[in-house]
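A single chain, nothing else alongside it, follows as structure tokens in the form predicted on its own.
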Amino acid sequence: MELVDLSSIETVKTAIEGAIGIITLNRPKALNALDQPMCLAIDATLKAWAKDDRVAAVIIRGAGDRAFCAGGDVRAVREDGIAWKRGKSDGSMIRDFFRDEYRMNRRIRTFPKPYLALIDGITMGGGVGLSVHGTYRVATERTLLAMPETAIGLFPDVGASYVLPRLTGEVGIYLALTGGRLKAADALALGIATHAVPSGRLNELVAELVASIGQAEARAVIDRVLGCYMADAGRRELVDQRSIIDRCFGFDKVEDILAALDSDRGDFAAVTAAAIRTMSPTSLKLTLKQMRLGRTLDFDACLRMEYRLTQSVLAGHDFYEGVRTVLVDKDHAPKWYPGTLDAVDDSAVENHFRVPLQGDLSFPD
């Protein structure tokens, strides 16, 4: 892949202060959501910085109070994929654009040196491929993370089904299946988080960073430096619903787990199984049998089906209705097409994970 011109990159932010290099999503007021340029820049300058000797460490940040990721600009995709259905577009950008996010995602976890993402706001779907795959992951009080996929049609990506079935127990199928959030504390005790830092701290804890870290003892700085600045992460939600999860959602059919949920007669289980029916049928079918796949394979292999499955998801119906739904008009009432668990074909949804007819996912460096 060619360097990205990053002088022309106004949405992605790059400095190297001391031996950090630091990186900084600047889409504010999109809550810092990636396109295709920005996965591209972010690609470019961690191969740039890997072979640097100027680098000892990566940070990487979101820009403004509200967001370190929002996620993916699913809105772009689903505008250019309209336009592919109607012949209007020859749909590069369903190829394009996750083809390069998942190369970026392989990048962050195969990166060589330390990297630091500061999931400070709304982190979710591609905000979580952005951190969770790096070497240090500082949430804050402000952390809010999920990846809400179902509801807008799609299933957990960038790197999801690698990540979430190796949590502990099922909350992983939990979180894929509902888009369940989690704050500070339930991040740190699952694992998806690394450390806990106040949100007010961080600029003082970048300019530490920057003026300690060294060549040879980047690693050994970092641990030093997160564990003066750790702080209690506050209390756990998530993780104290363990057994119910454990017990709900260990099953490979959906049915099975709402037939599960229902018969708790809790009220976790009433609302999980409340939230999970509002969710597309064939995407919970797609990010189960995903999330059980996900578990044998590795890294490269789950990127791989990832791909897969964004090709024949965005050639299907529910993503276009999910979007529009969610993030167009906000109704919130959506028209899933089947519209019930039982009207999924389950061959439609073997057919979701062939290799595309244009070509698998590739990773040339």
Ligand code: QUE
Contents of the next structure:
Amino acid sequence: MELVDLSSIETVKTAIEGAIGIITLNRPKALNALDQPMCLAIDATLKAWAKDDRVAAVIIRGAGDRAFCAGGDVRAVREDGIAWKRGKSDGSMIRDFFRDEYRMNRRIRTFPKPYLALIDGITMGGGVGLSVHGTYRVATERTLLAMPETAIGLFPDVGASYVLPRLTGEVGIYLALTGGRLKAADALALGIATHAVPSGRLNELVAELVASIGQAEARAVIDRVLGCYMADAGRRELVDQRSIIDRCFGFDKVEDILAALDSDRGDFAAVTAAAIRTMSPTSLKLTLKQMRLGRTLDFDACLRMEYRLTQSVLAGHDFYEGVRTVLVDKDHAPKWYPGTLDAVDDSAVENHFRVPLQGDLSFPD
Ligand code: QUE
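Let me have the form predicted in complex with 3,5,7,3',4'-pentahydroxyflavone next, following on from the form predicted on its own.
Next comes the full complex, this chain leading.
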């Protein structure tokens, strides 16, 4: 097991100020992308703070001025996967990174004290998992939030199969398939954010919370202080499209969703259909099935389903191509395989949902 002291890694800084435990993601050059040691460190910290009487609440934020957290360190996962396919790695990162990330997501969801994420800047994929399962999500005018995994041959994970299908109407399915980006106003309207505060006031907000939270009544104090910092979140953009989204994304086949979008004359439908057509066909089909199933499953079962999917997706093709085209070569010219929705048959989709050879995700504590 782990021999390093997880409470003191450079990429995750922790401190207790007043009665608040503060976690700072500290990989600003990588937009605070999460790697496995960071997941383990956050998990261990929360496990300790859950029982620590000095800590009445937790704040998590990102270092630097661009991102809260851009996602998982998928570049590193891709490299380990390539080495594994060549017999040059035991593939432990593929098995263990997602396991440890999802266990951390569950730790946040079950954390017994108020947990507040300052989602200032880019908040995508794993960054959504670090925030949306907690008590409070504070957005700013710089928030840009999305689940963009279908663009990298993956699927929305970190509990997205629990959260997205429970959003109003078909908006969550739209976000999952297109990777659509939300700003503060839409995130707030959907309940993905709970508050909107000007980015320039976040340090002041943290200082005021540190000064005013005692051991008891942390929740009431946080509610009151956040209320004082609430700002106008700006214009909602997605509301205007709600009827199109609900009309077009209610189908159980991606082909039917595209047909519905194609039969709509508006710009939004055209732009949306074009965006979907750039995504991995396999990812699109997995994602839609995952979202429909997730609606019926509890949180742990959603994480188990997602873990199963990671193991089969990482044994396949499109994740490697997707990370290559978006993050390595940045040519944005993916060659998906299979290359069309037609060519992805139902049995191939079904197979992705099977229990992997190494077994299901478990939750030891
Ligand atoms: C989809 C994703 C991710 C992504 C882009 C996508 C993702 C992720 C990153 C990312 C971005 C900048 C970095 C970095 C990672 O981009 O999960 O290390 O510096 O982490 O289209 O899922």
